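The data below hold one chain only, encoded as structure tokens and taken in the form predicted on its own.
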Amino acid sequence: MATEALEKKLRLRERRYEVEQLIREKRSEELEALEEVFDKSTLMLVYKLLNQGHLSHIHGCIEAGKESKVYLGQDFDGKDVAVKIFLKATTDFRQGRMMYLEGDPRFQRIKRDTRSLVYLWAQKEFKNLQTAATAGVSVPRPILVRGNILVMQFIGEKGVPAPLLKDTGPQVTATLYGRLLKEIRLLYQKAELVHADLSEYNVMMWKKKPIMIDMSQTVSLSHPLSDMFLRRDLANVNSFFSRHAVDVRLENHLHDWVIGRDAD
């Protein structure tokens, strides 16, 4: 019996450590390029997208920002996916937020704490592009939310990002001054949003096509501070395509345009 139960004690111990083997191999290969600044419990979420099938891999980091980062991951089909992770250790992240949320019908009985307000962000964006999307607004496709993970559609080929609009240089001309202020009217009139921070930073460019990103701050048109935010958006894309010595159309006139109160 004393035989039988030290054996049983080594088939176990021998047991553990193959499975301590696996986890650590997978998560060299899958979670590699995932830095220090991620918290156990959002780590967790990337172990439950590689284990129930949303993700196969996730690689290196292609964006960077204050409150998220944006890495290049492919789903089971082998075909490239952005992976956008919203940063909980963000200190300052209620600060300028609130207005985006507050005053927005879609949300409602919003709690204060850090990490429920990262949450509600990332589902805000998920569904502002879906909103956007089904409007037929050029954006990425979202496809899963889950905590403080976003999931989308990637702009680009072979796993390099499209280039933004600040850095497309000889494509900034007067006939992609109008194909963006079309997406911007299409996005308020059939989507009923408004970017609310739409400038050269949050425009990629595929395919001589502007595709509008970063919409975690996007509001319905019944936030109390919609046309504010479209007037302050129409100046920023004027002044970007003044300074490439595109002519702009006044912005009163513009936001008329825009809004459907002008049908020239």
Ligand SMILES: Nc1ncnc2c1ncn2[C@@H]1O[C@H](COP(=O)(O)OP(=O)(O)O)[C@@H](O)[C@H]1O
The other form holds:
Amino acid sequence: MATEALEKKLRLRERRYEVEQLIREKRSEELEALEEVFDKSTLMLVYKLLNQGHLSHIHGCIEAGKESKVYLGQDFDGKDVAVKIFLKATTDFRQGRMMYLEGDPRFQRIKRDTRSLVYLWAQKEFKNLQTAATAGVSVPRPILVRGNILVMQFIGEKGVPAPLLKDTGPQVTATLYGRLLKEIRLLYQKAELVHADLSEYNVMMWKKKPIMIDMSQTVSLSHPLSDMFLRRDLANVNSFFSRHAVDVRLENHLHDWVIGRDAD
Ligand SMILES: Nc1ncnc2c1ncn2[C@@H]1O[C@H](COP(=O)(O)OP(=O)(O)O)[C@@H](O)[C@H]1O
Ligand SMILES: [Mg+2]
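Having seen the form predicted on its own, could you give me the form predicted together with this ligand?
Okay, now the whole complex, with that chain kicking things off.
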């Protein structure tokens, strides 16, 4: 055990030296690519994660949205991780997202300036993933959050992310529909959360199982609009599966079953 710890310490020291060299010489393509996109405080955070051994590498961007970018990274043991970096909030972002925060008792005393909001957004997703994972819901396991950076389990294999539900034609069956509904129900009943942005764009397919992702806007049941969000999530799911010729359940019945008002 003692040798293992020592070895790790040495590897860490070695790594720190490497990173320092990289930063000094600005040679690294991975870091250069990041430098074009992110502000100084985000870059400092990435360097810190590398220096502290939370990450050993950060590779290319998997997906670049307007509000976040997701990178493939590796942890200190060389295992793939997903690194989601939240971008600085634009006015649109603030206006669009505020309603998910207002009314959630978990986030009452928050500063409203732009930086704090992006940080909060990352923390919120981390917390939601943690609560969901603890309840046994299939989500990427959260690993750490620092500022606007969230590191989580990578869903996929050998650096290739799993496909989204929207890109999984033949697998879209009644069985899959049933599985996804069970996840939504578990999220509601055990984690006491509503995803609130659920659609075929925020479900990944891994080993025939649906995995819900993108939980920054997920709300607790005490949020005054949680029921409206739940109905919208269910409508999105129904709409996707009926487009794939799956016999879907009536939205009202489905809603009652999810919230446990229904016995079956
Ligand atoms: N844990 C993960 N493992 C692998 N790929 C992921 C993971 N999380 C997200 N992605 C990829 O990044 C994309 C964007 O992630 P998402 O959380 O939906 O962010 P956004 O808020 O930008 O929609 C996803 O569509 C998926 O392809
Ligand atoms: Mg998304």
